[in-house]
Amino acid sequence: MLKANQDYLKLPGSYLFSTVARKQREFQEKNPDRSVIRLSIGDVTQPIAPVIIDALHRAVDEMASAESFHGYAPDLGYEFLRKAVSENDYKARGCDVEPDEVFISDGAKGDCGNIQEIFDKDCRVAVCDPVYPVYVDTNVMAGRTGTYDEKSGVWSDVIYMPCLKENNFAPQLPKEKPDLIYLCFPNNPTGATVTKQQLQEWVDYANRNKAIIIYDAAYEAYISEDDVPHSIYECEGARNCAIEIHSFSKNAGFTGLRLGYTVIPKELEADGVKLHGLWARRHGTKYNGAPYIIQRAGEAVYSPAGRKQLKAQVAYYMKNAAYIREGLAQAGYKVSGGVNAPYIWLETPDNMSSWDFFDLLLEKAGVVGTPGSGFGPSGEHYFRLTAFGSYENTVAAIKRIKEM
């Protein structure tokens, strides 16, 4: 009998982000006159850079000629790119990762969703909590996290790891044993860091327990701390244990441009199996590859003039960043995040539900964020704002908040 995935029918409501845009949509449709400030999904507002431009540019004119003309990609990205990740991301700190060990792909997102396709059905997966809902949701999609408890908001199946206030919204190892460890450090939502020491202590945790990783590094871009690593293979044993995964989108505005990639060393395994024949067989079989003309972008990323011009975007943001934390401070609110992270994390006044925040800084300030709950339960109560807008819009948006 013909049926619809099953898995797919437990997940709760729509996408977070998806809810976001359609209540904000309502509400400028009953509110025509009001202009509304977005302030919610961590999406960038300042052009791509110039040398990355040109770099367009010259690839969309290769395309016009039969001798310089590209069709598809190779299966783990043209080497110009791998190359230019693995010397620049990775030797340049100190990390042994080879090419042919980074799968180029068209966003983190997806590898993020699609990683857990290698992993049984059977695996445990710990979480923290808040956490970016994709980790979730790809899990619940593949019937790996039990049942929903609609009060609580919590999984059956999943291993919950709270960062709490008390713990400088750092996850805690988990008394239970899982599979497959979600961690992303700068964190989204809370914009929370660990240490080089504390990330050694999950790398020697998963070795241990004979447990990998997924590690989430699309915000490393924006570390200012110097004891906060960019790479988890910055860890001793980190090769045995865990995958990375990196995005385009927001060290270099390419969210409309569509770039990421993964690593997965060789020697990596999972009861005996090599994690990486099975990634690559994966990629191979689902993916054709980002385009051509994507990948010369990305690599003009790791030009001289692209790190230069980059980090005056990066700055940027971070400025945003800055001027929302010591705005809400100066309002009254308790805030973490902003200092590593484009995200600022901070706690609703009077105990107030986050969406019921959400619809109070929606009607009174005409600005938009994001419900600490739909990152899970141990968001109730908080909410997140972004850096990612107009220096312009974000001054007015602290304004609007200052005034309500």
Ligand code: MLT
The other form holds:
Amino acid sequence: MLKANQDYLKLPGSYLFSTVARKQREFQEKNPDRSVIRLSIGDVTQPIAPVIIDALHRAVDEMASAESFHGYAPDLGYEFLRKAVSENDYKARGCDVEPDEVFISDGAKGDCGNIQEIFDKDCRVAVCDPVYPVYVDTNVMAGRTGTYDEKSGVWSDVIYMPCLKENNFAPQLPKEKPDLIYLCFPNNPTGATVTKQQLQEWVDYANRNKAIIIYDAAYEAYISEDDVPHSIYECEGARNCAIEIHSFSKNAGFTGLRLGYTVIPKELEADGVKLHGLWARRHGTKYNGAPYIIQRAGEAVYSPAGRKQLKAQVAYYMKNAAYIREGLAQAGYKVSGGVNAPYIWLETPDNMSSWDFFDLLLEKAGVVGTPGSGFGPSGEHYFRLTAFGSYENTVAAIKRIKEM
Ligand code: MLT
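Swap state to the form predicted together with the ligand from the form predicted on its own:
Complete assembly follows, chain above in first position.
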């Protein structure tokens, strides 16, 4: 009998950010005269930097003549971009990553979701709690997570690593033994991070236990403190236990352009099988490469002018982060994050549920954020605001929250 994929049917509700967007839409329909400020999904609002716009224009023009036209991109990425990534994101930081270990893609979200495909269905997955929902949901779709308990919001076969204020929102090494460990630092959603020493402990743990860390470094450009690692490959031994995923969305405003990459060291193995080859095979079969035009835009990110312009863009968002953090603290909220990350994590007042606070904030202040419980059970009674709005909207939102 023809059946839909039964693992998809296990997914509870809709994707977190779709639910948040739907609730905002419904509120606007009912209240067409109210102005609503969106500080929910981490979507950038500032225009693409001029040097990147120039690169886009040039690449578009190349497409107009037979001599410089580009068809299918190489499925693992153009050499010029793989080289720029290797040199600037890794070698310049003393990390040993070669261009042919960099797999260019159309964004980190897809890579975060797809990477689990190259691992066995019986792998045990460990995630931070709260967590970016893509890691868990894609493992649900792959049939790897067991059964869902609606009351606790927990999957029977997932190892949860609570990130609580008691541990500064950094996970402890798990008691049960995982095969795959998802880590994201600076963290989405809590904005917390770990020191190089703490990350080294994870690398050592993974190597001891023959586990693999999938390290999501999407927010690396927002690091402001010295002792925070920009890449897991800064840690000794990481080439034997870690895959790293990067985004151009947050450091260069590419949420609408789509570009990312994944690094898989050539020696990285699972049970004697080289993962580099498997991911290359997957790309070759399922992917025709990120567009030439967008990869040229990505190359411009690493030019001297690109770096300068993007530093200013990141500073713009981090000014918002500081404004939110300080404003909420003045208003009596308990806040964290926003120092090395564009996310501010706050405790809901009076132990309110995250969704109740979402409704209150929308109703009273016309501000949309993201309920912490949407990121996992330990996110309950927390709430996330992003620094990716415009400065004017950020100031207006904090004013409204203070007046609530
Ligand atoms: C978020 O708001 O958590 C992120 O923007 C979502 C994403 O990057 O896919």
